[in-house]
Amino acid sequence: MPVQAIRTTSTARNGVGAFILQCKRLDFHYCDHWGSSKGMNTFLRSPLIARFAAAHPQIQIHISPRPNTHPIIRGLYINGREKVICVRNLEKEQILQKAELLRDANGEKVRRMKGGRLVGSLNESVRGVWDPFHGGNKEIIGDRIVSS
């Protein structure tokens, strides 16, 4: 009698190994009339919307007319907030990036980091950060760093 073994499979734990999209939902508002919503009206009415969709159907996508205003494209994230962004007069891929662009946000603002630093730490180094030319006098030869 031959020994099979038992196959397992391993289960995600406290959300390690999961990612959930930040974003939930994203709105297209257009005018059928103004010529600012041209590139808009021809993305919606372009396959690449049912491709985007088809690709994050964790995603809602709602498509709703605001008549007698700019196309803009809003993104609302599970944090609660929303980022907006008008796509006027812009063609239908480059709405395609700014729709990618508000997909990959997380919804939080964006701050800028403070004192210039490149890496931000709650424990700062005493050291500083390291880079390849400490410790010594370094020389390059062709691809090479070489210690003289």
The other form holds:
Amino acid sequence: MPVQAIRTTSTARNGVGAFILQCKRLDFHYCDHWGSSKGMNTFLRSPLIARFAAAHPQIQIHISPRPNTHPIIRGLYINGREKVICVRNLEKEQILQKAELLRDANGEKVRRMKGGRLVGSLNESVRGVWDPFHGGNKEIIGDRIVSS
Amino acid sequence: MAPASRIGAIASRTSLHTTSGSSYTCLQCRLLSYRAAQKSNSSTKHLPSRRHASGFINTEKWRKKIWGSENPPGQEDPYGAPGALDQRRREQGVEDPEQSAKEVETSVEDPDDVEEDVTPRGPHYKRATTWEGLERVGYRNWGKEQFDENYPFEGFMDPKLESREKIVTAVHRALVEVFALKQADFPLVMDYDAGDVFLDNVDDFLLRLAKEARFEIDATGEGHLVLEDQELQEIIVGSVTPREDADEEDEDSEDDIQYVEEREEDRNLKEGENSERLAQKEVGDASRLETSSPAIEPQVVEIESPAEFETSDQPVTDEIPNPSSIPDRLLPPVDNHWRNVSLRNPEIKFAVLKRVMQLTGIRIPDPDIANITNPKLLLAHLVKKPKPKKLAENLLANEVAELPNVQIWERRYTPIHKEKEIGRWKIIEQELEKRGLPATGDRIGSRSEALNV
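Form predicted together with its partner chain structure, per the form predicted on its own context:
Starting with the chain above, the whole complex follows.
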């Protein structure tokens, strides 16, 4: 019986294929009475929220009242952290922007990358980020890179 | 004896409150001494006015100087002349000096004391029939004592309708009635409100109006009433116009009184709330019904008997087999054009507004009347906006609620909800109970019980 190669079950896409959205839940809190919730209430009544929720099925959307307080959006992340943005007196478009900001965040504290690094890592490489133009002169022939 | 010296003598007798070494006497003491002087001196006649009674001011001298002559015109003492009350008293012939002194004394007393003296005194007391010449009418709390709980105030308008559906139906009914009167060339505004006296079954009538009365709007925007059969128009017109029997009677005023009485009876029977009052009036009403029923009955039977309903409009009676079982059911008018019928014609507008006010009991402010050009705008004044729904209710009825990743909460999302989701709440609750602590804020009573144990 000839030896068969192991069949590939997934295609490597340089890490992109394994991407998991860090935001797992978004809480939308509003107040029925306070004027600062006007924009939030409009946003929740508008099709924007439905569109946003339909576009991100991996994010759980919680909508609940929080009486007599300003409206907020709270993002919960898979690292266990949460981020809260107060959206008082904002328009519905601005609220959508804030929701997108929370969606794109990874849940980590926002901190500056020191030393002009492009990639942050717990185990930093001494050699830096590899790229195909490392090590000697290269020639590009057609769609291939060939070392000369 | 000069008045000042007399007061001084009395003051010394009654030990007035004078400050040591000064001639100042307090007002209360002066008043006391004044009264004592009045009592002691029986020769003191009627004093027209306190201000000039003492005669300190010699007005005659000043009058002579002002006029520049020995015989100045006018009264001798323009400020000291007897007032209206004194004149009245003189007219009544009060000559008794003691009596007059008592009266003066009471006039000096505190006005509150006078008010408390409810029953009039004196042999010459005559009950006033008008308020002419009276200083005050009644006494303290007189108005409250006149209030009788059995006869509370009733305004000139009927109680307001609360239900939105009833108001809409009333506006539609008013519109149909006015246009029916216009078609029949009757005066649009009736002098009285007949109410539902001429209607045998109001619910049937309203249902028929809702189903069979339609409006057509022509190119100019004017509305025209279209009724399915002529008989309905007769019923409508008959329900608001005076009866033929009433015209034959002698006096219009009597008719009007009768209409009002009939209406009152009708209202009382409908309400059935004030049972005591109803019981009190029952005997009188019964006698009134007996007297008024011969006048009403022929008309009612003539205009719309149940038999006519059955024969003329079979489908309606089929749908409503027992109208009495559904008294509050109101059918919204089938036709929606009636909301846009023009009310720019002032006669129609006035007639409709008056009828609407009669039917609904809601008064429309005059400034708003100018802006009302159709029944839709009229309804905007009559019908309150429905209470805004909560956002959660809206969202639950929305498409968002159907998405699988969306959760909508009607109440606040609390830490307890959070713990329950994780599955930790049961353990927390058990541990809290074990320690006799309240799990939630509403168990303070149970906590105190636990602590006592």
